[in-house]
Every structure is written in structure tokens, then in C-alpha cells.
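Okay, so here's just one chain, in C-alpha cells, the form predicted on its own.
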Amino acid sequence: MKIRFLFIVILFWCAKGYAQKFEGLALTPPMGWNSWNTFQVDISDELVRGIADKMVSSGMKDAGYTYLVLDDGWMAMERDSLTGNLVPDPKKFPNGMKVLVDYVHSKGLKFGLYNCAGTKTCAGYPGTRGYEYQDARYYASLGIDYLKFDWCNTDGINAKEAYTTMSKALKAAGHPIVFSLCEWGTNKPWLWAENVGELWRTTGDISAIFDGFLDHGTWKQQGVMPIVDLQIGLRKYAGPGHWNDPDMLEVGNGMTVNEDRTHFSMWCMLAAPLIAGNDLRKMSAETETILINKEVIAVNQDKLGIEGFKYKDKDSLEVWVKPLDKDNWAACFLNRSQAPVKVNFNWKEEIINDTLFKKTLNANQQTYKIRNLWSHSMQGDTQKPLVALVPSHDVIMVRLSK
């Protein structure tokens, strides 16, 4: 009796997903670089070997930038004939991409690759549909460390199945690797993920435009911040080992300063991964700026592992909030106006309540002392009002200490 019960309880674990990914991955949302905002598949081992070298140079692999992501385009257009392998473009990685892989490494970074749940990639070479297992034993023995998984050309493939069995085969491959479901969020993934991988994309695809979006005519790309509109309500979802990811950042692609100062501070505010999609090797003193602020990244990495969210939204003018370790909070106040806006924000008036992880700020009670993360100061306490003007299209960001 007690065997049946225990057989009854394993099938249930099994059936729920528990024993399904990789435990201890990613409790802090993953940072890196992915070749895809900017390069798309003009890719190549010597590209690779650039990127590694400045990740570590730059400082941003101090700051914590892990992983080094090669997106859709790095394999040949047909799998080997003979064994059904994925094959890397000869001409783009004449040395094979386990050399690859290992120079990665050898600097102190990991390794990760692209493809998809569908019969081909979105740039049209061999999908995954039908080979989870091979790919993922391929995968394995190049001892990657990452997979971003598209959702191209997947017409009658069921997103949870296609998904869930790409990470049971990851799984049984016995390599840890982070999993990444690109599925664009077209079939709520953060309903069903958080045992199949540890991120999932939750909108369609990013560009570098503050407002708005650009129209390819069958499908759009969405800006920074519809994109973060598209967030309310999914921070109850996320945490660490499961993350809602907003895509990729545009930080250093086009927009101005002000734009990207904002767009990297609501991906912290947001728990979100921070993959940076830029060229790193022409990157301006602004753009490197900006992606090695420690300060705001340890907004990001904190560990609780909490999601910001909207607090208050008044004449263009956002407050939003994050708990933090240790009772700290940050707070960021975005001016998504074409004006500058005047912030006078009294702590004492303003009781925030985190119903959702019961996590309280209350000014009257506690005093915090309020550092502002962009001009790296001191900026008096909670027992005065935060009395400052943001710029049009920038933020001011705190964190706010006890």
C-alpha cells in the first residue's frame, strides 16, 4: 500500500512539472549579450570572439553580464546528413563552434545559442520540431549554458507541449542550461512556464523606439514603452527561477540618452533579464554608461527577486516602486512627456502598500535615506518631500535605505 502511494505521489510531481527543469538557475535575472538587435544573422566567429573580449574589457562582465547569446543564423541551412546534427555555417565558424564555446568560457562567461520550436527558424534554417532530444544531447556536448527558443513557423504545434518537451529533453540531456521560451507571449507562458523554464518572453518583439512601434506590415514591432505597459499584472507570476522577459535591450541602438537611460531603469524596476543587443565594441561613453551602472543593476539583482510596479500615474508622469532586501525600496519617477515634469513627491503622504508580497513603505514609520542611482548621491531622507524636475522621456531613480 505504502509503495502504490508513493508511485501515486511521483506520477503527480511529474505530471505537475516539478521535477521536470533544472533546479537553481537564473534566481536573479539573467544579463548578457545577444547578437540579434544588431546583427541579426551576419554573425561569425570572429564576431564572437570581439564581443567575448570586450564583455570582459568593457567592465561588463564585473557587472555581471554571464552570458554571451549567438541568435538565429549560426547554423547551416540543412542538418548533417548522416547523423541529423545541427551544423554551425562553415563559413561563418570555420573552426566549429565547440572552439567556440571553449573561448567563451575561457573568459569567464557562458555560452548560449538559438533555435526553435517550429520546423525552421524565423531566418528560415532547421528548426527544432522533431528533434528535441538530438538537439538538446548536441547542445550538451558543447556544453552550452543557454538556449533561447523561438516560436517561428509553428502552425498546429500546442506552445505548452512543444515548450515543455524541449525542457524535458534539456533535462534529460543532463547539462544545466537556462532556458529561454521566446514565445512572444501569444500564449501566456506565465501561466504555464515556471517548471518549464526559467524566462519567458511575454510581448512580440522590441525595437529602438521610445513610443509607439514600426509596422512591417504582417506584424509590428512594439517600443519601450508599450512594452512596459504590456507588464501590468504579470509580477504576481515571476521570481527567482521564473522570469517575465520584456525582450531584449535596445540600450545604445538609437534613441537618445535620456531614452535609454530610461529604457534600462523599468527593466530593473521590472526584475527583467538584461541582454544587452547593442555593438559593444563601437558602444559611446554614454551607452557604456548606462549598462554598467552597478547601482541600478543591484535594483535588478536583488534578491528577493520582487517585480516592480506602478504606483502612480498623474499628468505623464509615472511613479513606480520595487521592494527590496533588507526592507529597502526603490522607487523610479518616469516622465513619458515630451516636457519636462516637476516631481514633489512627500513620502509622509504617500503610505505604498505591496498587497500582492505584503511588503509595506511607510514613511511615517521608518526613515530611509534616498540615494539617487544615476548621479551616484545622497539626496536627504523621507522626512522632506523629493522636490526635482525629470527631463522629457527620463526618470529619476532612488533607492530609498533604511
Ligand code: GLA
Contents of the next structure:
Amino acid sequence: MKIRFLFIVILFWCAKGYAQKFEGLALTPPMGWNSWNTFQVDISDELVRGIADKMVSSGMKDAGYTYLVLDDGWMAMERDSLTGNLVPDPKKFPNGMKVLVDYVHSKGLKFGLYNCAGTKTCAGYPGTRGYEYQDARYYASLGIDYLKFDWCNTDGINAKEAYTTMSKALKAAGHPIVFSLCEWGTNKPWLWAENVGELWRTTGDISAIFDGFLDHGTWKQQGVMPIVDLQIGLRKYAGPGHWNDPDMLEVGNGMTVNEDRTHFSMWCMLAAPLIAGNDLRKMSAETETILINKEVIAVNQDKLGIEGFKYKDKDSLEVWVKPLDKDNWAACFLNRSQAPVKVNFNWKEEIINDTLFKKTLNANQQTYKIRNLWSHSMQGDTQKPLVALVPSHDVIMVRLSK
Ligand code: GLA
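Having looked at the form predicted on its own, could you now put up the form predicted together with the named molecule?
Let us now look at the entire complex, which starts with that chain.
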């Protein structure tokens, strides 16, 4: 009897170990930089070094941005004809990839690469289909820390199977790698990817517009607000080690400062990965102030890892809340309209219940101090209503603490 029990336990343990991703990666949403939003395939050795240097000198690294990820376009058009290995583009990366990985590591940062589950990447470079274990060994040999895995040219294959195969290949190669699934939410990865990777895209590609879409005919890039709307209903699937990913940041890529601030605040409220996508080497002081706001980042990186939710909306004003560690809360008053809107929020009349994560904000039972996370100043407490004017396309974001 005892032996049979032991056998079952061992069997269960083996099955679990085999199926599982690396443990303990990305316990808070991953933070970093990715080349795609600004550079597309126009990337190089020089760019990576410049970005790595700026991540350190600007204070981004200190603020938590760790991963420097090269997106599509880092490979030559063909695999090595003898070994079948992927080859870094020799023109863009004349010193190869390993020296660059070492350089980025020497700065105290981590390095990531991109590939695709299909036969070719979205930009037409060699895809991983049929080479999963070989590519995983190649990434392990480079010592990279992050893999973004896209979904072009997949010709009807099963997403769960394809991503699980790559996840197992990474595990078998033995080097811990954050696995970022990028199939745009098409196959609802939130239902099956918790043990496959650390983050999964929930939506199509972002674009640096606040509202609306950028229409390319066969596909559309989405603005920040439509992406926010599409996150509703997904919060129950996210948590430490497995995150909904509403795509990389467009802060500093052409929206107004107010819109950039709103975009960043909402990504923090949503516990989204914070992957900057601007040219850090040339960013303005305003962009830098947004990306490095440590008080707002602390909301994103809160250790409970609970994604925020829309508590209410009235006309164009939305109130989002996020439970935080130590019974703190973040609240974000979002004005989606073209004109300023007055907020008058009486905490004592608003009993906020997060039924999913069993948290309650009740200002009648507990007075909370209010800190404005963009002006970095205290703004009274929950005994009095919060009265303020929110500029167009902007937010007031506060932290409530006891
Ligand atoms: C897809 C992804 C983008 C980017 C490009 C690269 O569109 O969603 O984030 O990686 O491919 O080709």
C-alpha cells in the first residue's frame, strides 16, 4: 500500500516537473526595453550597446528595467547550411551575438531575443518550426535570459502545442529563460499558458495613438485605449510568474505627454510588463520622467501581483483601482475625453469590493492617506472627497495607505 502511494507521488512529481516551465521567473511583471516599436528590423551591435549604456546612465536600470530584447530582424536570412543553427546577421552584428550578450550582462542587465513559432518570422527571417530544441540549445549557449516567441507563418498549427513544445525545449536546454508568448490573444493563451511561459500577449500590435486604430488593410494596429478596453475580464488569469501582456510601451513615440502619462499609468494599473519601446538614447526629459517614476512603477511591481480593474465609469471618466500589498490601494482617475473633467470622488460613499481577490476598500472603517503619484505629494486622506480637474487624455493616480 505504502509503496503504491510512493509510486503515485513519484509519478505525479515527474509529470509535473516535465510539463513545467522554470520556476520563480518574473514574479513581478518583467521590465525592460525592446527594439521593435522604434527600430523594426533596423538594429545593430552599436544600437544595443548604446541602449544598454543609456539604460544604466538614465537610471532606468535602477528603476527596474532589466531586459534588453532584440526583436525581429537580428538573424541572417538563412540558417547555417551545415549545422542548421540560427545565424546573427553578420552585417548588423559583425562581432556575433555572444559578445553582445556578454556586454549587456556586464552592465548588470539581461538579454533577450525574438523568434517565431512558424516557419518564418513576421519579417521573413528563419522561424523555429521544426528546430525548437536546437534553437533552445543555441539560446542557452548564448546565455540569453528572455525569448519573445511570435505567431506568424504558423499555417493552422495548434498554439497550445506549439508554445508548449518551445517551453519544454527551453526547459530541456537548462538555462532559465523568461518565455514571452506573442500570439496576439488569438487562441486565448490566458486559458492555457500559466505553466508554459511568463507572459502572453492579449491583443494585436500597439501603435503610438491614444484612441482608435491604424488601419493597414489586412491588419490593424491598436491605440492605447482600445487595448485597455480589451483587457477587461482577463485579470483573474494573471499573477506572480504569469502575466497578461497588452504589448510594449509607446511612451516617447509620438503621443502627447498627457497621453504618455496615461498609457504608462494604465499599464501599471494593469500589472502589465513594462517594456519600453522608444529610442532611449534620444528621449526627452518628459519621457524620462514618465518611464522612471518609481512611485508609479511600485504600483506595477507590487508583490501581490493583482491586476487592477475598472471600478466605475461615468461619461468619459473612468475610475480604476488596484489592490496592493499591506492593504494599500492604487486608484487612477482616467479622463478619455477631449476636454478637462472634474472629479469629485467621495471615498465614504464608495465601498470598493474586489470580489475576485477578496479585498475591500471601505473608507468608513479605515482612513487612508492619499499620495498623488505624479505630483509626488500628499493629497489629504479619505475622510474628504477627492476633488480635482483631470486634463484631457490624462490621469490622476494616487496611492492609498493606512
Ligand atoms: C509581430 C509582433 C510584434 C513584433 C513583430 C516583428 O507583429 O506582434 O510585436 O514582434 O511581429 O515582426
